[in-house]
Every structure is written in structure tokens, then in C-alpha cells.
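Heads up, the chain below is alone and in the form predicted alone; it's given as C-alpha cells.
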Amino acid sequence: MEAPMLEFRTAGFNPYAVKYSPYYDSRIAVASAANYGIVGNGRLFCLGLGPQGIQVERTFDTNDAQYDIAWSEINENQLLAACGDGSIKLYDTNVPDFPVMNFHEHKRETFSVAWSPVTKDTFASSSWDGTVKIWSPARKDSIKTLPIGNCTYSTSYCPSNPHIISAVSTDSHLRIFDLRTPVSAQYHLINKIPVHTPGPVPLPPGLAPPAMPAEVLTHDWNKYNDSVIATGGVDRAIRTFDIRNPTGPTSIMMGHNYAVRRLAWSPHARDILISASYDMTVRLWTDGSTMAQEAPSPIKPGVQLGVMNRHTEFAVGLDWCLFGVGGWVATVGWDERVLLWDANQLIRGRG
């Protein structure tokens, strides 16, 4: 892809996650780690976009690696960092150097954080210790712990219902929790979907995703259909599921050569999503839901719309800008680079 893009280097630190501010199109944050997150410090970059390009507004260093970030939904200047020592730190860009709150209950690396987009008064975290925890930014202790039982890479809130939380983990399952159910009912677990299971219906011709269990590293809720979730992981396949009828995937997207590290649905179109992979590429897809059905199978073969291959190391983080013409994305890789570019260039075939 040769479309124009903005670039920033996180010198000495390998990024793990990037997030646009939900308040401003000119503000992004990057979580990063020294030495690829194996040993050493972490650094949170708060970056501003202006006439001079991408500039550093503030940095916050941590003693351990940073693996994920989430902007506050109630304060435009605050954001969370998920850290390798199991802590979650809340930073305020108006308060230099130190976090304004520190949340530390996870026994191993905190790998994911997500702020509730509906009630905006809670956030969730997942950890390699096999738990998801629900927190209030106003108190040090967690509100609730959801047991997963194995390394949990990603957790997220349903975009329309603050009581429903999802998680994916190393055991190849997507779990859905409803906090309104009694805790005695499997700790609020209402659905446990085996991601690798092909389902009862035949696959479309030429589509053969791996059927062996594999770690699921990432997932995201569709912003226009709150019963649809996309997953990605070690087996390289992206699958979508309708949690109302979770007997198998509703669409499958194949194309990455190595594990899918992160994916995100577009906030601007119901069928578009983007994925970052250890194959160093970022790929744009349609899940096929808006296309005419030609194959006899009810499972739709998703279509790759384009590839961005400007990263020179693992592509591990991405996010969509909520504002503007509806196509700008930010991606980060272990090549110490943050790239901002227009995904519409891929859709138009000019990438």
C-alpha cells in the first residue's frame, strides 16, 4: 500500500496497543514495552495530531510492560494502562509522571482493558491469571471477578448492554457473561462458544479453516448488530458469530499467514472490519453480510478488500477514528512505529 500516511516512532519501545480518543480526532494513545515486553519498562505515549504531524503531548513510564489501553468514557483526559505486573493504572494527562489511581488484584499480566461504553461508570480487565475483573474508577477494589480458568487475552463490553461482557482465551472459546443473572448460575456465564467448531452446516466451497482448538487472541462486537462478535487468533482465521444462535460461525475470513493479533469492526459500516497479524500486515475485510449470497452454505465467505504492508515487524495493535470521513485508522507494530492512514484508499483500490 502506497497511500499517504502519518508516522511516529516510539524509539526504544515496542508498541502493543493504540487507541484514538473518543473525544478528539487529533488525540491518540499508545501502550508500549521495552524489549518486546519480555523484560523492562513500559511507556504510555499520549500523542497529538497537528500541522507539524504527530507530536508527543505526554508520556507515562511504568516499571513493567504495558499491553493495552482504554480511554475513559467520563473524563477526556484520563486513560487506563494494562501492565505486565498485573496492575491497571489510571492516568490523567494533566497530572504528570504518576497515575491518579492504581488497581492491582490480578496475579499475572493484565493483557486487556475495556471501558463500558453505555453506563460509562465501570471498566473490565482480563489477565493471564484466568480471570476477568469488573472495576469502578472510583474505588481501589474490584466489583466482581469472573473466572475463565485459563489465560484470557481479551475482554469487551456489549456496545448496547452494560450488563453483558465477553472474553476470549487460550482454550479456544468465546464466553459471554450476563451480570444480571445470579452469581450461582455459573458465575454469570450464559454462553460458551467453541470458536474452532465448524458447526452443523457445510462450509462454502474452497473455505477450509482449521478445525483444531487454538488460542483466541482478540475479539470485537459489531457496532451495528449487537449480537455479532468477530474473533481471531493463532489459527489465522477470522470468524463471526451470532450469539443468539451460536451453533457455528456466520462468516469466515482467511488470508493472514500467521496469528491474528487484533481486530476491530468499523464504527462507520456494519460489514467492515480490520485485522493486524504477526505476518506484519493489516488487512481490511467485509464479512460478506451485505453481499448477495451465491454459495449454497449459510456461512458467508468474507472478502479481503485490501492489505497494508508497511509494518516491518509484528503488527499488534489497531483502532478506528470515530470522526471525520470515516476511514482513518491507527496501527502499531513491534517495529517501533505508529502509522495513521486512510482505509478508504484500500476500499477504492488505490492502496
Second form
Amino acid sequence: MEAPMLEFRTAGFNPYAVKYSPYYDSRIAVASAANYGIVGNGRLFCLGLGPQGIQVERTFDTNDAQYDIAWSEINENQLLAACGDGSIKLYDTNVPDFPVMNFHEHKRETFSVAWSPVTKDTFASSSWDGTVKIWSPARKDSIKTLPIGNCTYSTSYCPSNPHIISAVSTDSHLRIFDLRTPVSAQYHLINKIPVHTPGPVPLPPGLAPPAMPAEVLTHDWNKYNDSVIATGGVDRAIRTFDIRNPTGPTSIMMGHNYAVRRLAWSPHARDILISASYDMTVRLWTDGSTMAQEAPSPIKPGVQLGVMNRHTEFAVGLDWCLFGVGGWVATVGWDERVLLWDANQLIRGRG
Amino acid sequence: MAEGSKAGENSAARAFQRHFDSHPAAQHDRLHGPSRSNDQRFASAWQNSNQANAEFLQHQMGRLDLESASRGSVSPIPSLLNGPGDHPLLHDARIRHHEPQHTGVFPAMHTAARDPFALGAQSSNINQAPMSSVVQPSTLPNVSQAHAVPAFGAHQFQPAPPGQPQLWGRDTRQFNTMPWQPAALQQQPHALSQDLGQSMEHTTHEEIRAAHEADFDKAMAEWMAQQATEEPVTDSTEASEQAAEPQEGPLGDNELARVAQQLVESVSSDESEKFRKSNFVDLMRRIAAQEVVIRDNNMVEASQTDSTAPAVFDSGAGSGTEHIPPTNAAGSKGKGKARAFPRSPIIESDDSM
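Could you please show the structure of the form predicted together with its partner chain, as a counterpart to the form predicted alone just displayed?
What follows is the whole complex; the chain from before opens it.
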């Protein structure tokens, strides 16, 4: 692709996650770990975009690797870091060096954090200890613990309903929790979707995703259709599910050569998502929901719109910029690089 | 990983290996086969967790058999998620905050940043948080249940009315979404009781609910303890394997080398230039060959581990790699202790720091 690109190097640290600020289009945060997260420290980079390019505004070091970040939705200067020691640290960019709050209940690595986008007063974390915890930034102790039972790689809030939380884990399932249900009813679990199950309807011709259970590493809610969730994982397939009728995927996107590490729906288009993979590529997709139905199967084959192939190590993090014309994307890889690029050309090019 | 963690300092390596093992047969073997290797045993935890889940569920269902209610044919999801159509909700919500808010929408947070104890004198910010985007549960399909618990759709998070005692103990900053509070019960408790064929008073209902919550907390604590202590054992062979090799403990040099070797083998068929030149894959090769080992929270050349000042391994992934050396022997126990960070005066005492 020929899209313009900005670059920043996280020297000595391998990034795991990147997030645009929900307040500023010129502020980006990157969570990283030394030695690929195997051993060593972590560093949180707060980056600013200006005439001089990408500049470091603040860094926060941690004893352990950092696996994920989430900007606060209620304070433009604060953000969370999910750490390898099981803690979650809340940093304020106006307070150097130290976290303003430390939340430590997870017994294993905290692997994802997500701030509630609706009520903005809570955040959720998932961990390899097999739990999802819900927190208030004003309380040191968690508000609620949702048991998953196995390594939980990703958790997220429904973009329209603050009481609904999702999680994906190693057991190849997507779980949906509704906090309004009685705690005695399966601890708020209302839906458990086997991601690998093909469903009762025939697959489109030429589409054969793996049907064996595989670790699900990432997922995201569609920002325009809040009953649709996309998942990706070790089996290299990206699937979308309509959780109103979770008998099988509604769309399948195949193309990555290795596990899909991170994906995100576009905040600007209802059918566009982007994915980062261990195959060192970042790919842009349409789930096919806005395309004419040609195949007899109700499962839509997603279409790959383009490949960003600049990373030279595993691509592990990405995020869409919420502002501007839409289409700007930040991606990070273990090549110690943060790349900001415009996916508009790929989106427009689909015809 | 670090203290307080069972992970072991390089459990991330196990994860990488698992992520690359995408062969269907391997997945199947991982889940069902008796001969899975130690580092491929994530399914063991899965199986075990299912058992734990079932036991925990039994505990919960001992009071209220709600499995059919939440697993039955009626799903509360569709109506719950009937949001305002195609509106880009998140985008809109964020656009509303596009203007810099230097004073903070959540002033207590700024206060907390400086003095977390100041929050103690304030009422819950959560209770007052707007929930404008919440779909009205009254539109939910009616769930006919023969239980003394209303349908999911009748449940609604509501702040506790003034003067009503908090259900969750002493702190007035409690999160009122925890105690499930049927809206109808608050407004017409007697009518609801009649509908449910019960004569319980409002306070009685709350007591029962509080008891349920206490049971849940207790069961959760037991479940978590069980998760932390139990190891899945399916047969004697696997039991002996586990006895010899802890599943998720810190990896020794040999174990780490074995994991690295498996990862290298999983990408060995990839002839692309990127993988041939990958620093990470090269590091895995060197770890597999035990040319690089982990000592004192650093990757070091194995040939120099005998020297008094081991050379820090440079992964070569970036220019000017900055490694933070261990401050001293006492400060470098496992991962996360490579550098001692002084405590902030504004942080409450916490062992994790």
C-alpha cells in the first residue's frame, strides 16, 4: 500500500497494545514489555503527534510487562495499564513516574482492560487467572468478579449497554454476561458461544474455517450494530456473531497465516474491521454485511480489502483514530515500531 | 511472574507457543488426547474449570434452580441490545467529550489522584452516573419462570433511595449495581409479591437477596481457591507428568528451551523473508539451543553466566536497547524486580508496587 505513514520506535521495548485517546486525535498510548514480555520491565509510552512527528510526552515504567491499556473515558489525562504481575495501574499524565491508583487482585497476568464507554464509571479487566473483574476507578477493590475458568485474553463492554460484558478465552468460547441478572444465575452468564462451531447452516463455497476448538485471543463489538461481535484467535479465522442468534457465525474472514492477535471494528463504517496477526501483517476487512448476497449460505464470506505489510515482527496491537475523516489507524508490532497510517485508500478502493 | 503471581517468570513463552500451534490435529490432541505435553495443557485447565464451574453452579443452584431460566429458550439478549439502530453510539459518546475537559468530568478522580482518601467523604459517583444509553428493560420479552425471581427484563440498576440502608456494608461508595434491584419491587413491592404468590415484605426480600449475595461471595472465594490449588488429573500418566513438571510454574532453562524449540518448529515451514529475519524467532532459536538463558530477570548469554557480571543479552530488535539492570540481589526475585521503583506518597500501601 502507498498510504502515508508515521513511525515511532519504542527502543528496548516490544509493544503489546496501542490506543488512541478518546479526547485528542493527537495523543496515543502504547503498552510495551522488554524481551517480548518473557522477562523484564514494562513501559507505557504516552505519545503526542505534532509538527515534529511523534514525540514522547510521558513514559511510565513498571516492574513487569504491560499487555494492554485503556484510556479513561472520564478524565482525558488518565489511562490504565494491564500488567504482568496481575495488577492494573491507573496513570495520570500530569503525575510523573507513579500510578495514581493500583488495582491488584488478579492472581495471574492481567491481559486486557476496557473502560466502560457508556457510563464511564467502571472498567473491566481479564486475566490468565480465569476471571474478569469489574472495577471502579474510585475503589481499590473490585466491584465484581466473573469467573471464566481459563485464561481470558480479552474482555469488552457492549458499546450501548453498560451492563453487558463479553469475554473470550482459551476454551474457544465467547461469553456474554449481563450484570442485571441475579448473581445466583450462573454468575451473570447469559450466553456462552462456541466460536469454533460452524453452525447448522452450510458454509459458503470455498470457505472452510477450522472446526476444532482453538484459543480465542481477541474480540470486539461492532460500534454500529451492538449485537454483532467479531472474534479472532489461534485458528487464524475471524468470525462475527450475532448474539441474538448465536447458533453460528454470521461472517467468516480467512486470510491470516498465523493467529489473529488483535482486531477492532471501525468507528466510521459498520462493516469494516482491521486485524493484526502473528503473520506480521495488518489486514483490513469487510464482513460482507453491506455487500450483495451471492452465495446461498446465510454466512457471509468476508472480503479482505487490503494488507499492511510494514511490520517486521509480530503485529500485536492496533486501534482506529476516532477523529478526522476516519480511517487513520495505529498499529504496533514486536519490531519496536508504532506505525500510524491511513487506511482510507484501501476502504475507498473497494469500489 | 512477579510476586503475587503464579505464572512464573516466562509463562508468556508458553502462550506464544500455544498461539502458534494452530494445527487442527494439535488442537484436538490438546483438548482430548491423553499425550499432550505439559505446555500444551491449557485444555486441562479448561476441563478442570468446567468441573469447578459445575460444582460452583450446583452450589448456586442449591437455592434457586435458575439454570433453566438463564439457559432456556428465552434469551434476554435480543431486546437488551435493541439500541438506537445504526447510530454510532460510541463515536457519538466520545464526540461529546471531544472538547478538552481540563477540570475533568469526574472531579473526584482528580481529587483521588492527589488524595485518594478524600473520596471517602463523598457519596458514590457511580450512583449519579448518567445511564442515558441504557435500553429500558421494560421492553424486554417476558420470561415466564416459576421462580420467585422476576424475569431478567424486570431487573434494573438503581441507586439506593435516600434513607435506605446500603446493602453492601459500611462504605457509602458502594456500587449499587451489585445488589440486583428489581425496579418493580421498589415501586410496588406488595403487588409484586402477590404476583409471585408470596407474601414476603420488601425488607424480607432484601434480606434474602443479601443472603444470596453472601452465598455467592463465599462460593466465589471457594471456587477461586479451588482454581488456585487444583491441578487437573485425568489419568495416571498425566498425573506423573504433572508431578514431574509443574504446569504453570516458572520455567527452568530446559523447559524454556523446550517451549522455544516447539515454537521454532511451528514456524519452521515458513520460508518468508520476514520469518527468516525475525529477531524474535532468532531469539527463540537461541533459547532453544540454550545459548541464551534467563538469569536475574534478564536474558543473558549462557556462556557468560559464570562470570560475576553477566552480560545482558541484546535481542537486537531495536537500536539502543535499554535494559534496566537489577539493582541488587534482594531486589531481583523473579520477573518484575529488575528495577526497584520507589513508592509514590499518593499511593495507598500495596505489596504489588
